[in-house]
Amino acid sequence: MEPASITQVRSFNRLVTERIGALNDHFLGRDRPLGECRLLWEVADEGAEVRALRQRLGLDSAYVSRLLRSLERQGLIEVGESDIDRRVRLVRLTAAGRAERNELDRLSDEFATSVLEPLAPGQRDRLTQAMAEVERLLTATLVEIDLTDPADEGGRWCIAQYVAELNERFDAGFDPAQSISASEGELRQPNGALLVARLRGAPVGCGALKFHAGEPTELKRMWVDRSVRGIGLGRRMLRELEDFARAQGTSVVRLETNASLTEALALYRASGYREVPAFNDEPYAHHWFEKQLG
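Answer block, the chain by itself, in the form predicted alone:
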């Protein structure tokens, strides 16, 4: 990593924490630090699970517990059992908590106005556009990709979303029973591998491999949720699948795809895949690709 890039990131972090007031215990002029205010924002009107709050904010259990106890003492939240599952701890806003969250919203709008007000109109546009780009890129850094058992709930959910989207986009629909198989057993080591991408603990994408002794590895079930498209996750997933295949001794990766998946076609071509004659009888395929892994 370039030292100048690291220096710029550190400088940016210092400026942002200074400008938003994250360094004191009176965020937005209230009598509490940023961490407590953020928790209030994350608790929806219907409440939120403690576990979900930890995942959403990337905080350890002990720290979240301290924040919640402080907010309870202030009368802003109540922590109790879920009505659905008594093992689940649920956080709910009190009437005072809802009022405080509304006040935080008002103060946040005022703060945003104070950031933009000193700037000329053109500068405001540049700043907000730059912020949107930084938000997209920082979101990309929060995504984690891990090897997952195909029977895992997150893996099954991703595969189900993949099937549903193909069924929606293909002219004649998509029936996985009519397609070349990619069963759980075929995607489980040593026969294959399933990688799942998660953002704040929630699955948002997947990709799989099928290994064949002495033959090219098949790339299957590439899917990225619409909510995170445009942040480079598809390209990253493809790269991690290639790295995994290479680590297993694979020298060639193959895949087939449908003509309606224009984004996938563009991704594969830009990633060094070359179109080859059909190497299987996949009924939903219009294009077949191959890549030599260096």
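Numbering follows the first chain given and starts at 1. Just so you know, these numbers come straight off a predicted model, no measurement behind them. We call the rigid core whatever largest set of C-alpha positions still superposes within 1.5 Å between the two forms. What changes on going to the form predicted together with the DNA:
Core-superposed comparison between the two forms: the C-alpha position of E72 differs by no less than 2 Å. Fitting the two forms on the rigid core leaves the C-alpha of D149 displaced by under 2 angstroms between the two forms. Core-superposed comparison between the two forms: CA of G122 displaced by 2 Å or more.
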The other form holds:
2 protein chains.
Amino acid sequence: MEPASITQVRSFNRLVTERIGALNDHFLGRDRPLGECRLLWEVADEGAEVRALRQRLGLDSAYVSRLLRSLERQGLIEVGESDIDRRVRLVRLTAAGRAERNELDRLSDEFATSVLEPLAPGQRDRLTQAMAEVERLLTATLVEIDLTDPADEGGRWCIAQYVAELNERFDAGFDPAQSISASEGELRQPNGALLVARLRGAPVGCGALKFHAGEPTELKRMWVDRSVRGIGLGRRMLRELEDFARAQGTSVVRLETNASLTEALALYRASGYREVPAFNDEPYAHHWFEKQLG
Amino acid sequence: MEPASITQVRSFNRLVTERIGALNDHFLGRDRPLGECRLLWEVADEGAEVRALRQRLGLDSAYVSRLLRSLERQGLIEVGESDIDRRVRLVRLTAAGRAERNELDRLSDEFATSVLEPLAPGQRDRLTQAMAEVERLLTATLVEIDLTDPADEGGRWCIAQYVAELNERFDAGFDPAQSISASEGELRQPNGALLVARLRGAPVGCGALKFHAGEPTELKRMWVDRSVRGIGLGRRMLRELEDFARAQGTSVVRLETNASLTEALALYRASGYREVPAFNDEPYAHHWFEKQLG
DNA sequence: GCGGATCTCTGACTAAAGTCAGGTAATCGA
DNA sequence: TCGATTACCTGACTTTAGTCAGAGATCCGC
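Could you drop in the structure for the form predicted together with the DNA? We only have the form predicted alone so far.
Entire complex below, previous chain first.
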């Protein structure tokens, strides 16, 4: 890591902590503890389960309970029981609570305005663009890629998204039953592996391997959610899959893909994959690739 | 203000608070209250005055006192008297304190590394560049421009810097005694005005006006510190000077400048100043400008 | 229908981060 | 030189943001 980059990140942190942190507290404080604000903020208009709030904010159950009692006393929320599971409690905003949340919203807008206000229009554009860039790249650093069981909710969701997207993008649609199989059993160790990328717990991408004793390992189900494209997640997923394959004793990885998946084609080419003659009869494929793992 | 910009700033705040804030606390916490860390951090190697620490961190005097006692008990600092003013107390780091600060430094580097680490080299460059841009522009929003007495320390310092810079940049040097005067008395109301730009209290630029009853107002002493160039501060200073002049009943502003001050020339031209024949015999000037205030 | 797990709550506790009032010593300004 | 101001300190207090243990109600799998 170059020292100049590190210095830049540190100085950025310092400034942002000063500027954003201080004003955030000041503007959003409004005589109310930050914890209560955060909680109020997280209760959507349709209400929220207490356990969901707890998890999203990463707070202790006793603490959340106390915060809820306080907000209840202030008449901002009502806590009722869930119809489905009577252990679970549902938090709903009262009219006053909704008003308070709108007020927080307004203050947040006001704060953003106060940041932009001293700048000339051209500078505002430069600032928001640079902010967007920082945000995208910092978001990228928050993504975690982990081995997941294909039957897990996140894994299933990703694969469903993958299928839906291919169906939409391929001229003739995509029916996984016509395609070479990649069933849950085939993507579970020791037959294969499924890696799922998650951003704050929510799945945003996947990639899978199918092992074949004495034969090259197949790469399947590469998919990245639209919301996080362009931050190098595909490349990272590919690297992690290769690392995993190597660790399992794979020396050659191969895959096939459709001509309409231009980003994927570019990714494979840029990642050292060499186009080879068709090594299977996948009906949806136009290109076959292979890579020797170093 | 466009809603899209506001949304961008808000979403940036949220992410940065999450990512930087949380990890900052975690990494820099090291079993020590944040207040103590911040204080330790602010004590430079040559030591610091207690009042300076208090002011820089914006903390209550009682609270700082208590934090200092705690750090003293831990053997990290020594508090002694100032030679100049025996009410003032000087904080100095002990060897242990210095070691602890180096450790904080190391952790801060480690944190920065952890932010950059998951990214590919190209993305790292993009991130640090975008961070630098955000930092420059946010810094711009922290600059405050205020009317200042020319005898004030900040005002004198700016004008000294202005003179030093012209002396360095003009081929034949610059001697203010040979130039048209802009003495402290002339830059004080009602004769004139001096605006000083400050960043966190430190002066970083100035600009002055000289009023002449029934005649155009003169613009003098426009200067911006090298450390904050390129963020539109000159333009902002010029606008504020014009606003001030207008409020004092001025309808025409004029100024003269040297050909070597290319940024200033560009600024005046871009700000609606029209080049006019020489209206005085300033020996250092090559260009004379005039603007009708709307 | 029973044992274990889950969800929420209360009570008791703690550390951090302050605030406020008042006091002492030194210095500054008229 | 004397009263106001400044710098710092102590003691007493508060709020915020938690943690931990345990209880009660409910649900889930066998």
